[in-house]
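Here's a solo chain for you in structure tokens, the form predicted on its own.
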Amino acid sequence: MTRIRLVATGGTIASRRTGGGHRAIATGAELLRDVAVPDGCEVGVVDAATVGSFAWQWSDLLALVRHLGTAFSEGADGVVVTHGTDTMEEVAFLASLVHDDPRPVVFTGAQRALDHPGADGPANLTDALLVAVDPAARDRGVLVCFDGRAYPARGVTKVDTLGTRGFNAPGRGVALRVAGGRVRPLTPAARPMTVPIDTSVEALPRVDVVPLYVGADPVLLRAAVDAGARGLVLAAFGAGNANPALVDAVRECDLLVLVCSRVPSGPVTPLYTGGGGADLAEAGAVFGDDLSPWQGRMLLAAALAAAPDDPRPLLARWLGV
């Protein structure tokens, strides 16, 4: 018997229409009612939360990570997490940074509410359970399963606000495909590097994302510093560019700055001067490969928690530089 733990957290998959709008209401047990559980699989349910993922805070995220650890310590062969799509790419990625176990964690959700006539949640949850019990999902860390596709947590992003094919992994692609009740691996299994953080805390160090846009000045960066940020992520132009004023602010801020791109696909690299990436590198910024700014924020916060005195070597190992 394969034992799967379903950790329900709310989101659209658990939402129904109310007088004031859609609201996460359904429990994990209710979600299972319309799902075909794989043969030879026993599903235990934990309701970790019943909220929209847009309302999550650090305490919710770290509590979820602790639920995952508890599930495996109690003998689960895999975990499925039902979660809101708005922040799934960030939450799944942080979970992947601490999930050091060959057994799979599979996130899924929905773009249509549970009481929608074309609800997509039951099919997504069915697929997620199939992935969680399949040997092909082992040694892949955390996966996001949506619309018949399972993506590694690193690189996955929400690509449509309402459409049922809500996720993709630009530049990286699909790890597993689910069709006809079968799981088909499309890439070799590769467990990602983890970051050893203390998940018993209520929050990780504050890291803010500073967006770049035409005419951006250092006001938002300095506000983040004044608010107590321990690190910063630039959602930079193109392959990792800013402007002269932002480069000067990075040089002066005395914080670790991770450069990511506002572009959906491709790595950042220090190519240009005149306020570009070459100047950011000279100012001490670290380049975040192809991580989105939102996943880069999670990595930097985890690195600061794990190595507060000098997270640069840890970041370099994780990013492979």
Second form
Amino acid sequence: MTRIRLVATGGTIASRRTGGGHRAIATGAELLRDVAVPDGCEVGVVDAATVGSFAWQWSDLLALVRHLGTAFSEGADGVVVTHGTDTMEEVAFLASLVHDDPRPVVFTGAQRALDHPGADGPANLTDALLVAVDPAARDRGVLVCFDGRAYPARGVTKVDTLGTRGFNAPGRGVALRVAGGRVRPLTPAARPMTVPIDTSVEALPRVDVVPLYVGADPVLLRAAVDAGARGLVLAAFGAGNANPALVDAVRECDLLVLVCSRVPSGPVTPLYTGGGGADLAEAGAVFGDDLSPWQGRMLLAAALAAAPDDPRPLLARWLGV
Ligand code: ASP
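Let me have the form predicted in complex with aspartic acid next, following on from the form predicted on its own.
Entire complex below, previous chain first.
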């Protein structure tokens, strides 16, 4: 018998229409009623939360991560997390930074509510269970399973606000496919590097994302510093460019700054002067490879938590630079 723990958290997959708008109200047990549980699989359910993922706070995220640890220490062979799609790429990635075990964690969700005539949640949950019990899902860290495809948490992103093919991993791709009730690996298994953080805390260190846009001035960066940020992520132009005023603000701010890109795929690299990436590197910023700003924020927060005095070596190891 394969033991799977379903950790339900809310999201559209658990939502119904109410007077005030869609609301996450269904429990994990209710979600399970609409799906085919794979043969030889026993599913235990925990309701970690019943909320829209846009409302998550640090304490909720860390509680969810602790639920994953509990499931494995209690003998689960795999975990499926039902989750809102809006922040799934951040939360699944945080979980992947912590999940140090060959057994799979599979996030899934839906774009259409439970009471929608074409609800996609039941099919996605059915697929996620198939993935979680399949040996091909082992040693891959945390996966996001949506519309018949499973992606490693690193690099996955929501690509459509409402369409049922809501996720993709631009520049990286699909790890496993689910078709005809079978799971097929498309890439070799590889366990991502984890970051040793204490998950019993209420929050990780504050890291803010500062967006670059034409004519951006340093006001938002300075506001983040004033608000107590311990690290900053730039959602930079192109391959990691800013502008002269932002470069000066990075140099002056005395915080660890991670450069990521507004562009959905491809790595950042220090190329240009005149306010570009070469100047950011000279000002002390670290380049975040192809991590999105949202996933970069999670990595930087985890690195600051794990190595508060000097997170740079850990970041460099993780990023392979
Ligand atoms: N639209 C979201 C979802 O698909 C809402 C949320 O993230 O909870 O679940």
